[in-house]
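Starting off, we have a lone chain in the form predicted on its own, written out as structure tokens.
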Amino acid sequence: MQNHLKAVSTNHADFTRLRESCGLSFEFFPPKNDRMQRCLWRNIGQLELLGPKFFSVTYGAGGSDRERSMETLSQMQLECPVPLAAHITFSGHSQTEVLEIASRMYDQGIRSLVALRGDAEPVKNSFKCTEDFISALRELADFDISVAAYPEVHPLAESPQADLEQLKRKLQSGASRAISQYFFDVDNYLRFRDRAAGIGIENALVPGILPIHNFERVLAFSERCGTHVPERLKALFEGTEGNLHVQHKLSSELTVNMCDRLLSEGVKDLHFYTLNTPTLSFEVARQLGIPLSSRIANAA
């Protein structure tokens, strides 16, 4: 098993190349009104400059949320040059219904999915587990599939080991990689990666990065979803309540340092949860030395 406390040895030139070759992806949620729609397109345009591997779009399983998700995907697929990875959840859908939705996505040109259980109420004839869902998606079409991973353990998991075994089954069912829940303690992620390798998981475990736009909101959200916020972060942001300019500066430095550490430990890809506010994500990427895409640079 790897020793996560032993940093990868790289000289300056090697680390520069490592940064420049880092693959980025960015997550958005479907806008709920015209103002948010306009904001989304500005955000997409900014992040396109970085030449990301893909944009992912979250999915609302019910009613108008589902239609907003599908409409956003359709627009982005038509107008955005960056490949899309569509979230799709099976809870709240019968097997037939959710596979019809996946087929509709494929017909629109979507070739990558993020397959999730979701938190909607189960319905009759729905899939029993995520690995069965993944297998059915792979039989339906040649999708490239990502799944979720939880460095600090899924809140409903029986144990850390059970959570890892579940992840292994999802990957063995046909997923290519796992994208992690966001975290703020890099050592927790590295220990998780070591434990995953220890049970034979060889797929990429892409770390999820959440730049802190508003610490109070992130703190409340993290309490609900089970993400650990270290005491050092609470001390760092103490006294900054309501001062988003100061929080932006602190978050930028914090996130760059986190990503630097991850890259030095051999991570090749980073997934940013943008919350449809990409300024920090873009700033962090540029501070890391991520170049603008050659297509954009050549056109300038």
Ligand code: FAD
Second form
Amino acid sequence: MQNHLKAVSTNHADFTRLRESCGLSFEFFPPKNDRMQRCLWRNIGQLELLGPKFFSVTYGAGGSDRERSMETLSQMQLECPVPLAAHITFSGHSQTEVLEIASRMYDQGIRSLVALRGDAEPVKNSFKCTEDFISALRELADFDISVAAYPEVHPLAESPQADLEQLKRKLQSGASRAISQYFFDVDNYLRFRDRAAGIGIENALVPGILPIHNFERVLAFSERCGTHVPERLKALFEGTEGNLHVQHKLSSELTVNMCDRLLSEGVKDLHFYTLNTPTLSFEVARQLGIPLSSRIANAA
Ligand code: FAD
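Return the form predicted together with flavin-adenine dinucleotide (FAD) of this protein as a structure block, the form predicted on its own having already been given.
Let us now look at the entire complex, which starts with that chain.
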């Protein structure tokens, strides 16, 4: 098994090359009201300048949430020159219903999906497992499919090994890559990647990066989703409660360091959870040294 935790020396020229060639994607959730929507549209344009591989839109299985996801996708198709990936979850839907939604997305021109279980209550005639859902989507149309991965283990997983084997099954069912849950401990991601390689997973495991927009909220959410928040991070943000300006500054520096380490460890793509705060993700990408102009052509 490879050991990625060895010290890596990367010189300045190497870093510039790694940053320039790295692929970015940015995730959004459907804005909940008109004000949030205006705010998103006002700021999303700056991310287009980074030439991302795709923008993705999360999915809520409930009626109004689902419609908001579909509306946001339609609007992004009209407004953004960036390829789109639609998240879609099967829990809370019957098989027929969720495949109809996927067909609607396909008819709308969506060719990339992030296929997930979701956390809604199961309903009658729903898919029994995520890998069956992925196989059905592949039969339905020529979608490019991403799935979720959990470097620090999904909270409901029976064991870390069972979680990893579940990831392998999803990839074997026809997914191209996995996007990871966000993490702050890069070593945990690297160990996870090594363990995945150890059971024969060869697909890209794209790290999910969360630039911290509000530390108190991130702390609470991390507890629920099983992301480890290292003590050094808690110490760094101590005393900054309610001061988002200072938190964003700390967050930029922290995220840039994380991304640099990941790139130096051979990561090729980074997926940013923007939480609809494009400015923070943009700032991080710029501090990371991702160039603007040379990438505009790629985004068109
Ligand atoms: P699976 O691959 O089926 O499961 C992952 C692990 O969790 C396995 O170990 C499995 O055994 C265990 N597990 C999960 N649920 C259960 C259960 N009910 N019973 C037993 N074991 C279980 N959610 C949304 O609602 N909308 C989104 O748009 C969305 N986007 C996401 C994007 C990314 C990149 C990630 C990482 C997560 C996203 N989620 C989203 C959250 C996701 O739906 C939940 O984490 C869900 O609990 C697991 O989905 P999965 O597809 O990874 O499930």
